[in-house]
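Take a look at this one chain, the form predicted alone, written out in structure tokens.
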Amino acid sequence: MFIHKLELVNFRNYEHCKIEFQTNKTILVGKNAQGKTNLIESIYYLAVLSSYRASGDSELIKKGESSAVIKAMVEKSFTNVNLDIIINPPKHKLLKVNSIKKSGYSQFLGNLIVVNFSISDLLLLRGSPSDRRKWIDDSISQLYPAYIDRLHKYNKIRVQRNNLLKEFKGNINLTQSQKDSLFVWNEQIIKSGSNLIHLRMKYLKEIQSRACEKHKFISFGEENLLVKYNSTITGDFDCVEDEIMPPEKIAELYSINISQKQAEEIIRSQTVTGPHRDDILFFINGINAKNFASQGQQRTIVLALKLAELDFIKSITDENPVLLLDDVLAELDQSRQNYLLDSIGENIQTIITTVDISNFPPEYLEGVTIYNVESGKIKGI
């Protein structure tokens, strides 16, 4: 997989820019707040249809403009694919593949797959559960585009169910009509939520084995990494020891859980359990890394996860994803930086942002295309 061309119109601080990627390694150099991360963000948006920085699409549009455009020509399976996105809130974004309009996200996703490694990822363990859920949801959506439709469907069902719960006004003594209405929404959220939990378990199971191996190497064999999916429905899923639950089994537990929580949900007027409340836990030698791991250990975990993603995507798609490294090298110590650079295959398109190229090993800069980024303008060096 290779991005040949990228064009931005009114995206962040870019009024209009075009960039061609000529080699597998590209470095974007520039001072802070010049637009390096904005360019990485646009590529990420092409892959997952959401930003890893903005809370909404309106933040992506250049000040004073009403819409933004992202275009790219991507080589996939030895065929060039043209991708177009028009971001025009509050309307739905317009998606095109080879000039053909796509009505659903799942019809667009999968044409470009990326692994993004940014400074914010280094805070993955210390961040909120919603940060970790976004990480796994974005990752799965690229490999299984139907997942994003299922996630959107689940969220719509949850909103409708919450609206119904609010109508009860905290009265747990429901009429038969109210019970029937709640039953309908319960059935829908159980089916939808069970599929999401199943796919998250499946993804983490694959990532665990690869990440554990890489983590052990970086830590000189002294640390064992364990990933757990902390589900409000099924309990903790040990990605090493436990078998992946089929959706039907998850649905059984879901039904019991939702029955037990009914009074609480009516009183609180909201859905209190489900994949929207789940989390991902990381352990080093059996100890919760979020609470006890050093900064270096946490960065080792994230580095192992990102490299595991690269391997897993290649195993599924038989193509290398595009690797995006956004100012992350400066935040890694020399040993971790060297391990990351050494782990990147020569045939993986890698786009790196940095404020200074002097820290790169001279041999790494051979055959690398370097662009200077200044005030939303890109120039060759």
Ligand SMILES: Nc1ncnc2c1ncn2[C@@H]1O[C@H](COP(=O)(O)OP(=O)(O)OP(=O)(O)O)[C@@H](O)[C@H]1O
Given for the second form:
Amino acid sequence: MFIHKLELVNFRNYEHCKIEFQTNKTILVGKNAQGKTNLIESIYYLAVLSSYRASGDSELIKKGESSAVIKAMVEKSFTNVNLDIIINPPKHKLLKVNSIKKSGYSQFLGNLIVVNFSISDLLLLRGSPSDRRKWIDDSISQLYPAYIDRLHKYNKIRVQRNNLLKEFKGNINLTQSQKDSLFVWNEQIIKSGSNLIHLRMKYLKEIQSRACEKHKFISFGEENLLVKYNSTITGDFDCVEDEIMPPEKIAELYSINISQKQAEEIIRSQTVTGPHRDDILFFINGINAKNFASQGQQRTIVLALKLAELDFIKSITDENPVLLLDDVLAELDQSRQNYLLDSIGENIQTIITTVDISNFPPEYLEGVTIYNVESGKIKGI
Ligand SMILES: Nc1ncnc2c1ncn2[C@@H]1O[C@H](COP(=O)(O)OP(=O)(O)OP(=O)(O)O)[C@@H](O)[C@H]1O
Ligand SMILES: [Mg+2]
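Let me have the form predicted in complex with this ligand next, following on from the form predicted alone.
Complete assembly follows, chain above in first position.
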């Protein structure tokens, strides 16, 4: 997979910018607040249809403007694909693939697959469960675009179910018609939620084996990484020991869980369990890394996860995803930097941002295209 051309109009601090990627390795150099991360964010948006750092689409539009455009020409399976996004809130964003309008996210996703490793990812373990859910949801959506539709459907069902719970006004003694209405929404959320949990377990099991191997290597064979899916429905799913549960089995547990939680949900007027409350846990040598791992160990975990994602995507799609490294190299020590740069190899399109090019090993700079980013403008060097 290769991004040949990228064009931004009124995206963040870019009024209009065009960039052509000529070599597999590109470095964007610039002082702070010039637009390096904004450019990486636009590429991420093309791959995921949401930002990893904006709270909403309006934030992405240049101040004073009403819409933003991201366009790209991407090579996928030896074929060039033109992607167009117009961000125009409150309207739905306009999506086009080869000039043909796409009505659903799932029809657009999958044309560009990225692995993004930015400085904020280093906080993945310490961050909130919603950060970890965003990571897994974005990753799965790129590989299985239908996942995004299922996730949106689940969220819609949840909002409607919450509205119904609110109508009960905290009274747990439901009338027959209230029970019937709740039953209908329960059936829907169980089916939809079980499917998401099943897909997350499946994804994490693939990532676990690859990440564990890389983690072991970086830690000189001393540390064993274990990933668990911490579900409010099924309990902890050990990605090494446990078999992936089929959706029907998850649905059985869901049904029990939801009837146990009924009174609490009515009192709180909200859906208190389900994939929107699940989390991912990481253990090093059996100890929960969130509370006990040092900063360096946490970085090793995130590095291992990102490299595991690269491998897994390659194994499924038979193509390398595009790797985005935003400010992250300077945060890794020499041995982790070397491991990362060596692992990338020659064939992966890699776009790196930095404030200081002198941090790079000279051998890495051979055959690299370097661009200067200055006040929302890109200049060749
Ligand atoms: N919607 C927007 N409209 C206009 N400018 C924006 C918008 N959103 C962000 N900016 C500006 O874009 C500038 C560049 O941000 P960016 O995060 O890309 O910087 P950077 O080059 O990555 O810097 P650093 O080295 O500090 O990470 C910031 O000054 C920010 O205020
Ligand atoms: Mg930045």
